[in-house]
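Take a look at this one chain, the form predicted alone, written out in structure tokens.
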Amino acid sequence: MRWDIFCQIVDNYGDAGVCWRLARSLTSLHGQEVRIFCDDLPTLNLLASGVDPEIKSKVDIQAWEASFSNTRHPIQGPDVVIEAFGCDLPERYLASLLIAPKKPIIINLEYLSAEPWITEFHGKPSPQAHGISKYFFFPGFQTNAGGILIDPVPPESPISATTIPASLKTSWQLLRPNAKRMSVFCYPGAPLLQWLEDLGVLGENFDIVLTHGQLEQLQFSSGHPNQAITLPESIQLIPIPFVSQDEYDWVLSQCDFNIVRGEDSFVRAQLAGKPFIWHIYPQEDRAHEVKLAAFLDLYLEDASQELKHAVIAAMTWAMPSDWFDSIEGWNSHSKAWRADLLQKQADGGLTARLMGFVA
């Protein structure tokens, strides 16, 4: 089948990351023909830059305007159209669907959520005045939801350090053999500077791998954006350049603890089998707090009371000294959660369920 995926980037990388991972999975694992129409091609191309050229060549990446501006060579009609995260289709593109001899199915691909109510709406029709069939598709952790994107499944044990991506070799040489590694990818609102200062009193060495832009964000939050950050000697900051999606997966696999944000890195942190903090995108109506609580209800369902308190404290940005004593238990829990997650997605996860739904 032919698939058109429409992606408007709202949250920097997350929206593009999900659309790219879906597209590569549809093409590489399921032999589908896929085009992505994106309103921010530089970001999308950066995320896809480190991918095997053979995999990348299978996905047709186009500018948003290309969906309706190619009048000399009309684009062949799709079988499936994905509105990622409820973005509106361009009017001229929609008009071309209305006059096409074969009508596609339109899928409103929603944000990933662990909230119980999504199972009641997953797969339900969304009647449209124009008459083209449209449906809601809700990604989720539950067996009766839309699943999660699991391609590619990372290896259970850490990848050998000899496989360091070329873009990260300079940064990785700075790592200390006697230090725990933490990666940081969070929004500006996090109390990261205070969090790192508190980490420095735990009596251990920590190498903090800062994703692209995090150091500048940290300097700005300190109130002295043009000065170096002063932290205890046990804390070493290691900024890394912007990396592709696959290279970031590698970073997560090499760290002992990860701070992530958005949807794609949230799932990849879980598949890495390591403890993590999900800095969920803050919303003015505080809906993010409900989403986080729903995830933690699932994530901690089989955990001890002690671990539940520790993880909830960490996820709500309590200082490390309040919960770090439980890190070993959290390590074991993370591995068990990963195994359970993969077992529940053994059918192929979101992409396979989407294929089955469309069929």
Given for the second form:
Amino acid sequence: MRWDIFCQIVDNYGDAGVCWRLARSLTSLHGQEVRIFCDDLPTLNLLASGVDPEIKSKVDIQAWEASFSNTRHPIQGPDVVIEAFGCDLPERYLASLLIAPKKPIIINLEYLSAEPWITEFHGKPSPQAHGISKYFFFPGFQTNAGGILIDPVPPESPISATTIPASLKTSWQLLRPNAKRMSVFCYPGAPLLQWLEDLGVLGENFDIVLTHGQLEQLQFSSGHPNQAITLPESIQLIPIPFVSQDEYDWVLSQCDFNIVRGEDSFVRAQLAGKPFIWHIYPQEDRAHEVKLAAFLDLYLEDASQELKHAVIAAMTWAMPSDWFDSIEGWNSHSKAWRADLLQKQADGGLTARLMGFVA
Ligand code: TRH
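Can you now output the form predicted in complex with 2'-deoxy-thymidine-beta-L-rhamnose (TRH)? The one shown was the form predicted alone.
Below, the chain from earlier opens the complete complex, with every other chain and molecule after it.
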């Protein structure tokens, strides 16, 4: 089938991250023909860089405006049009669909949520005045939701010396063999400085891999934006550049613990099979608290009472000294959760369910 994916990048990287991951999965694993129309090509290309050129070349990445002049022959119009996260289709593109002999179906690809209500809304039609069928598609953990974007599935690997991406070689040389490794990708507003100070009194060495912009965020939160951050000696900060999506996935798999955010890094942290803190995107009406609670209900369903307390504390930014004693149990839980997640998505996850739905 022919797919057109529309991606509008509001502020962060998540929209591009999800669209790119879906596009490469549709083309490389499912043999589909895909175009992405994006209003921020530099961001999308940055995420997609570093990927095997053969994989990248299969996805036709276009500027948003290119959709106005549909370069396909009218009878080769799209079979499926994806509005990622409910972005509105450009009017001129929509007009071209209306006069095309073959009508596609439009999918409003929603945000991932573990909330139970999504299964009632998943796959429901959204009648449109223009007459082209449009449906809601809700990614989710439940078997009767839209699934999770699991591709490419990372190998189940313990931390080992796998090939280090070129962009990370310098930073990786700084790692200490006797240190635990943590990566940090969170929003401003997390009490990260205090968290790291507390980590520093646990009596272990920690190497903290700070993703692009996190060091500046830390300095800003310290109240001295131009000064170096002072932390206990056991804590080493290692800032890394913004890397491609594949390289970021690699970073997650190479750390013992990850702090992630948004929805794509959140899924990748789970697939890495390591304990993680999900710094969920804060919403003004505090809807994020409900979403986090719904996820924790699922994630901790089979966990012991002690582990439940520890993980809930960690995910709500309690200091590491409050919960780090439970890290071994959390390690085992993370591996089991990964296995369970993959088993529940053994049908191919979101991409395969989307294809099945469209068919
Ligand atoms: O960037 P995000 O905060 O995006 C968020 C979410 O999509 C959220 O749901 C949405 O409401 C909000 O934006 C507006 O976090 P997320 O979803 O984890 O996306 C980050 C993407 O960037 C992910 O695909 C991983 C990728 N990435 C890299 O490719 N290289 C990097 O160096 C880093 C740090 C991330």
